[in-house]
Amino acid sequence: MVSRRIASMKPSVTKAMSSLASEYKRMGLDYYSLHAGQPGFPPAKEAVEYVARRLMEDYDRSLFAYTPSEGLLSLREAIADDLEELGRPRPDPYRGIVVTSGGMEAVFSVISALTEPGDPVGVVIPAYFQYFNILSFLSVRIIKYNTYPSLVVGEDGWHYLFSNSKVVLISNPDNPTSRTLDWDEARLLADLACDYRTYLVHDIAYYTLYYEDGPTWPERYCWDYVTTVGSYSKDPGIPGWRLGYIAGPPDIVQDAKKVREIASYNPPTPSQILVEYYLKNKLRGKHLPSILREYARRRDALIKALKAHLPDVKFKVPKAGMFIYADFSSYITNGTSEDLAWLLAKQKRVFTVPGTVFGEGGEKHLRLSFSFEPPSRISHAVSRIRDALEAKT
């Protein structure tokens, strides 16, 4: 063992599941993807065609050269405009936005800029599993607020986190629970950040995937202590092209820029070109509504299938995001959700994510994604989960 720090990090379960799925595909076997938080549709064809024309017709060497480490200025201006249209105060595109190679690089860079080893960083449990690896790698002290079984934070929970942390890291909409902040809660978080002088890192990877209500912004009420990190993996839907961003106070963003420059030097140029075109030409308004309607249809299919085939599973209907976080405690009598997830993957070729990866308390939970499979296959996948559970008893 060379590094104890690296040894403490856990491999991604979703990547391990994806590797097994790839093996099934190589063997010609069908499988059901309820595990990956990625879009079920490609990006807008118009944007893809634009990038192809730029690459093939212009064939300019600048398209293959380094870009500024903070990303193209024209893209940063488009991001600033887009965030303002979505209700967030407009960040400074010159010094208050940095484009990153994906959302996780954005989180890593901001937490690196805000902390020293040993500093306390607050997270709500359950939390996105990669948060733990990032925080472990940076040798910070994780302050946890466990929300099981209600999965509700509440005012006391937020006070606990902000009063005991240098940084609080949240996802909104949340991964895995799909919980969202309402406006009163967003104002509370902003007030706590400013009152305690605790930095809030607001991860909004799913911020346009709302089926009811819409995004809320603590950034409206506390300028100096709230930093936004986002991703273009879900909308416009380029998870493999790795593009994200940081938006916030220029002093924080510029320090985070130093970190992301070390990590990947500059963000991918084709991805920047595509997202800039997508934002400037308002393709979200043309492209996303039909996708959201289909996601809502798939969500409802998953809800219907769970109620029909597994009536004792407990869950909350998500207003946003891609997931239902389901309590299988009535069915998992022996072992944990990780045991069940691997049994489903290997025996029924149904891929899910065990709640154990999201922190203590998830031993009887599974995260089920409804974004990738059509309704008929979602229903069939849930029936296969039922068959596997019945065979265990």
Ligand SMILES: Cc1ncc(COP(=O)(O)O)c(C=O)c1O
Second form
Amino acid sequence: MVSRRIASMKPSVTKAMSSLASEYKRMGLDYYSLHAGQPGFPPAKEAVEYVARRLMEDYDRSLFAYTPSEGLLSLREAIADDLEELGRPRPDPYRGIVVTSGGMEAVFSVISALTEPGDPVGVVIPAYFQYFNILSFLSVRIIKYNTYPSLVVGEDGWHYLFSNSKVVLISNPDNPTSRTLDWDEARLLADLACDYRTYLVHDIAYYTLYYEDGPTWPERYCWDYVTTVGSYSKDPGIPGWRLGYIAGPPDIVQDAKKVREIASYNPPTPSQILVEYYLKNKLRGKHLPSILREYARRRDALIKALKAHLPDVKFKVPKAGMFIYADFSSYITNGTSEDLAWLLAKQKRVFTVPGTVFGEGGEKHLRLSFSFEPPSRISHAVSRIRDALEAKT
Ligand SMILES: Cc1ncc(COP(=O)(O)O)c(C=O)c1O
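Taking the form predicted alone as the starting point, write out the structure of the form predicted in complex with the named molecule.
First the chain shown before, then all remaining chains and molecules of the complex.
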């Protein structure tokens, strides 16, 4: 490896699992996808038809063209309106929003804009595994607050993170735990951000996928120090079309724009057109409720199957998101969650994500996604996990 910086980045277990899944697919073998945060449904047909019409009937040149690197203004206006409707203070569509090629690019660009190498950046452990790669690539110092075994952060935890960091990066709803901030906690985070002058990066990739309650906004109480990063991968469900955004204080957003521009100049144009249509025509209201009902059914099927087949697995019922983060310590007696995840993938063709990829402490946990497979296959996958564990002992 030529670059030391790249050498420090860990090869991704999830990518290796996805490669195995593609091999199974090529071989015509069935497998169970409980690993990826992959939407279970395509985006609203009306929005896809709109893009298709503009492409095929109008042969519209603008769909192939560059857009401004901050994204189309009409889309930025639609994003500002949408965030306001969801309860966030309206960001300035001119200088306070930048559209990105996915949520990860948004996180990367904001952290780049807010830090120098060596700066302390706080994360709650377990944390979304991509955060570690971004933070180590940027050579910042990672300040960790470990929440095992309760997975609760609590006031002390937040105080620790905000008082010791220049930037705190959170996902809400969380990946992998699906934990959500309530309004008191959102207020606390905002107060800590403003009091300590610590920047909060609020990653809301799952913010419309609530089964109970709804999104909360630290942005309401501390405008200058909170930046929102969002993704359109989960809703409207276009992960392969790469679209996300940054919304927040204009000075931060404009610096982040310089970063995002370096890698890909502008976010994909057809994706921008699709999301603008989706937002402006309020398609979420028509499209998402039935998907949420189905995701809740899938979540409940996973819970039921875990209780029936693996009664000693411990987990919290998620109010939002796509995942159950399950404690398998009663079943993982030798080896780690990574060993178990590989065993399940290879022997039972059930894909899961080992807790080890989310930071120290995840050795006995697996993240199980309920968004992709229908309820009957979820139950079957869990019974296959039970069979593998029984055969192991
Ligand atoms: C917490 C969190 N943030 C951001 C993202 C980024 O998504 P994307 O880059 O696909 O927009 C994901 C994707 O799974 C995620 O789980």
